[in-house]
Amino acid sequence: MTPAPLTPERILEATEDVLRRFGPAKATVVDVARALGVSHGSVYRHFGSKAALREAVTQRWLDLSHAELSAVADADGPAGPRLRSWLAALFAAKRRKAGDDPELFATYMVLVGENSATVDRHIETMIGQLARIVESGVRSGEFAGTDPAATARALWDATNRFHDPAYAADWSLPGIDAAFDAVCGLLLRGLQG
């Protein structure tokens, strides 16, 4: 049987497995190459350095939520329910990541700390999606006239407890869903002017 071709996607999948097994402090490119049955030089042909590989893994992890959330942001219908759905989908995705694979989530927290530019781009993408929802609400008259970009940033900041991994321990606390509903209700009432 011929082995599958070495692709960036295969390397990233193997890197996730290696990070899960060894953690970010001990995982090496040699470990990734060994898991793939190739030389470390083969991995370096796709990713020029260990840092580039780790950044790509971080980007891949952060990108997982972009498509789902973008579909919510760009859906038809009133902006208020879309905003609430978008925030709920973000919270659910973060909870899944933290709860389904805690070892990998902890590893990603280390990688996110190393790749602040990647995280900054992710946050700007998320805020851009929020701005599209706010802008549509302002256009339809559902939300009071406001600067969509500034409002989106404020929404992001106001809901931090429900998406910032620093608060992951809170996401399984009793009452967290009620707290989320209360914050969403407050924000929506504020936007309606």
Given for the second form:
Protein chains: 2
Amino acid sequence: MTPAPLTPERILEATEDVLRRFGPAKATVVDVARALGVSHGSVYRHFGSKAALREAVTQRWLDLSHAELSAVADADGPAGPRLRSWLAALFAAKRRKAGDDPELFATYMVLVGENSATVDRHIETMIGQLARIVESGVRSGEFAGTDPAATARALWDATNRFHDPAYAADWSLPGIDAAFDAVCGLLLRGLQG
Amino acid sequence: MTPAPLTPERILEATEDVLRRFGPAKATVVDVARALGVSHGSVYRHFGSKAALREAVTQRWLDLSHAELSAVADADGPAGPRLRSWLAALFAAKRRKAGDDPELFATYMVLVGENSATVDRHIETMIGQLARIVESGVRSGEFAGTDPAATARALWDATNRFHDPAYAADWSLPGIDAAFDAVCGLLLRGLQG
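Next block, the form predicted together with another copy of the chain, ref. the form predicted alone:
Below is the entire complex, every chain and molecule, led by the chain shown above.
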């Protein structure tokens, strides 16, 4: 049997497995290479250092929800419901990540702490999607005309209880959905006002 | 010279000093008693356990800003500017605590983590003050009539970047005041909408 070609994606999948098994403190590039049945030199050909590999796997994890959210941001229809759907989809994706595999989530929290530039880029992408929704609402006359970039940032800040992993413990509280609805309702009225 | 009577307040002040000097991991009731020149039994007469003492000092620290904020919440005048003043006063108080004495702030972050019931009570007090402002705005017709308690909770959640110590590192960022203004503006329009 010819082995499958060693792609960056295969390396990143193996890295996630290794991180899950050994934890972020102990996982090494040699472990990743061993899991793939290749030399560690082969891994280094794709990712120049252990730090680069950890950064790439963090980026991949953060990007997982991008495509889905991007489709919501750029869908047709009125901006208000679209904004609410986007925020709800983000919250649902975060809850899934935190709830389905808490150990892997904790591992990624360590990686996120190590890769703040990657996290900053991710947040800018998220705020960029929010800005597109705000702009389309201003264009259609649904939202009062304000600085869409600043408004998008304010929406991001004002909803952080529902997307910042620092609040992950809150996401299974009984009143959390009502709290989410109350914040969304207030913000949407603010945009329309 | 007759020694000053051993009041709970004097014990709590000494406890804060001891925490500052030895750190939360090492500070003991014996250190507090020694700093006061009394026996540890005298301290235990006021606070039944080390845990009770740590809880009381945490409560005292959280309560420091209550009186000032409570006066803002119950001041005369229109509810909108009052709400903004209250949120600004809270943000200013938090920044002061975090910025003026970062080591003591870090110490209290450890204590806050140990005393979640005390923190929950503090948060309920804060949200109660917000609810009084919202109620007065609904009464005067400034704010649209909604559930003041739920609205107050939404205001608290939506402004957590500006009061939750988890974000303390953000409070010295260059754009933070503009971010605060953008969130406040959006929320105020939402209340009026």
